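One chain comes next, on its own, written as structure tokens: the form predicted alone.
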Amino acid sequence: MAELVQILIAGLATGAIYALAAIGFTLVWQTSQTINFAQGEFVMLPAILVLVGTMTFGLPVWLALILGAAAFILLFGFGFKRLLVDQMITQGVLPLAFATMALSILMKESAKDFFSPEAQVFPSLAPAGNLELLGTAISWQNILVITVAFAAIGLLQWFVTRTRTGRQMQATAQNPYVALLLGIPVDRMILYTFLINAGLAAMASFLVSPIYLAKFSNGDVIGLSAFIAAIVGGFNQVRGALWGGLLVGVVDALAASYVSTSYRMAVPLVLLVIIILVKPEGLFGSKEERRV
């Protein structure tokens, strides 16, 4: 029992993880109607820049991290949004969906050229050791990632339903001609989503880090499992990225610990197949009806 619970725990934190870059996707998509297909990567990159800090520029920690967040904030929040989707989106949905598949590979490579191909030990704000809960040991770190990650989900959906700005990026969401003719600044809201989720994805990369280790490589399997747990909990809804982030976490964990380690990625593929058959606007996802 006490190792199925270890597994959980450690399932729900990487779950947490794949919630926070499948709620990036959901933003996005929601605002911009972009899938944005470099989101793995945008999870591995801040942890390079930290890294690149530290041991090329001698900063603290502590700096570091706040200079790597605002950085990619800058520029694959704002950057990303005025260089490439302004420009192709005028294009259409494909076009796009290749230049961030594009910058996907740019993203990669150049971490792996510029700075290191091997992984890199990468500094964890939790204390080292375990906490012993009714026989359990439960590592520090998964329990920061999971607290974090839930904190900043819920400020999120308060930020989203409580204030002023949050409403007027759902109304953007719902419906960007209508909201544009009530006043509502769309060009800003959709901004607003992109920045959001370069935050969201700066996090995730320094809270999965330590636990995985720095490298080029991460932005595969998180890119992967973020957009199975999009589509998973439906991909019009935050909370539906939550779950589905969570979902996918533990699943994956399971399936490492009593299939194979081999097959661990194809279970949660498995998941998506049966979601898509079943309910294919995800567990909490909602109906769309479009016209062509």
Contents of the next structure:
Amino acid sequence: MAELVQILIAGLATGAIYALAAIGFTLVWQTSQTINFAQGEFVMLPAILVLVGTMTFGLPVWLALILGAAAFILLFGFGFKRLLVDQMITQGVLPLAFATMALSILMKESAKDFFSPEAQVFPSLAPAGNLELLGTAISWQNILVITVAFAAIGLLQWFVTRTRTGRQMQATAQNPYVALLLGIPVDRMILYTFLINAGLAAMASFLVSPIYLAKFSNGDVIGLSAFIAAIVGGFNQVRGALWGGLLVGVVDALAASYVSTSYRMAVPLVLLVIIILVKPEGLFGSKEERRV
Amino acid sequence: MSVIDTSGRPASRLGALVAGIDAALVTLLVGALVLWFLPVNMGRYGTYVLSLWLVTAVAAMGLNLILGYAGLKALCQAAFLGIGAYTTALLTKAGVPWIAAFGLSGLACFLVGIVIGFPALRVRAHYLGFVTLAFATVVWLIMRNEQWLTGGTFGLSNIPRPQVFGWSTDGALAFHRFVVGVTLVLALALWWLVRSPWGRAFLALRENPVRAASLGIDTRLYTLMAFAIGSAYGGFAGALYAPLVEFIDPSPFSLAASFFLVLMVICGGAGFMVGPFIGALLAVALPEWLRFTGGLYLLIFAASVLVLLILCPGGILGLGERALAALRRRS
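Mind sharing the form predicted together with the partner chain? What's above is the form predicted alone.
Now the full complex is given, and it begins with the chain already shown.
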């Protein structure tokens, strides 16, 4: 029993990371109707930037974290929208999706060639050790991950439903043309969405790297899991990404413990295929009308 | 014109295709002739890279049929390449003649393609991408984990080069010429298919599925067939790949490899007969030439693809076509 609880909590912690990354998929999807295949690398890179700060420039950890996050949001929030999305969206959404594939290779190879092909220890923001609670040991790292991820997602939900800017962003996501007619600065709202995406990715990166180590290939696993989470939850719903992420995290942890470690990746994939066959719009997704 | 340009003028596009097709045929025949004699002074490694280019192009040709002609977003071509490679390796190591293994590899991928294609009928558009992505990952996991069959991460070695009609293909040059021959046959078959009423049905499907259905095209059948035939080409490519490298392990058949194949088709020019050859040249041969840059060749490749996509979403042949159209307008 205690073992099961531990597995579930570890699963929730990884699931929370997947959810942070999966929200990025839904945000980009809502504003640009395209898939960002580099989303996994978006979670991989900020940790590498921080390590460049601490190891190459000898900055203190807190300063490296701030500068790393800021540089990442500038480059892959602002820059991603202005240099890639804005340039390519006029040519349709598919070339943009392919461009993000190339971007993912570029990010991965840059991290490998310019930083290190080896996995690096990333400073943990939580104290070492475990919290003993009712006979189960829960690591502080997992508690930190779950708390921060839920707080961030809660804050995001509050922001988009309760604030003026947030509602304008939602209107933009639902129908940019009507939003434009209503006088909403659509372009700026889309930019905010991309900045939030980069911010969440940086947060996920700082939370996951102490557990997984910072490595150029981290994006593969995280990106795929987050992608599955987004589909399972519903690609067009932020709420769906949250539940999808947690579900995939827990299923993944259970599969690793009770099925087989070598096929743990296959179990969420089977979940994915079942969802697509039974409810293609995802568990929490809303149906999209067929365009002719 | 490429798959991504969906705004389209289908009538003129079909016309342009018919007019352009004989140029494609001539290019294929002349190209095969040049490639037959080209590697005489290139050494073993240069010849190997040329052969690898053609084998990759066969896989890309299949994906081009799926993506470029039928407009289906499939992200699993490397998985079919892997299925073909492992099938051929296992069969030929067991003493089955290569020709039979080649046919069975294609058939296996054709059948698997039909099975994978069924969910695609239910959920078109980006969901096909999701299903194929899941499939590619599961295939890769099986290749890596089922050691009794695939050798796991240690792979399969000593894959024999084929004996075809008593003609040995052991040397690098002999095998290269063998690859040129098989590639030409496969390219001609695809060229014929695309020109046939089937190919026109694929195109109609890509441009506007609803309109295609209203014209009496059985969209379900053609969707499945485009996907299955394209997948079979992945299997054929695998059947050539295994004896070419003589050793296979799961790494070249990963999800990333499938993405690479998509990028090749897009860069070369989706929906063009010769597009996959250009795309594969960029992806296979260019990194070889860029080896002097040390480990940076993948990085340079990805960056150039990105720039190419931003400047010219129709791929290199799309760029050529645009330049031709501009010239024609001026005259």
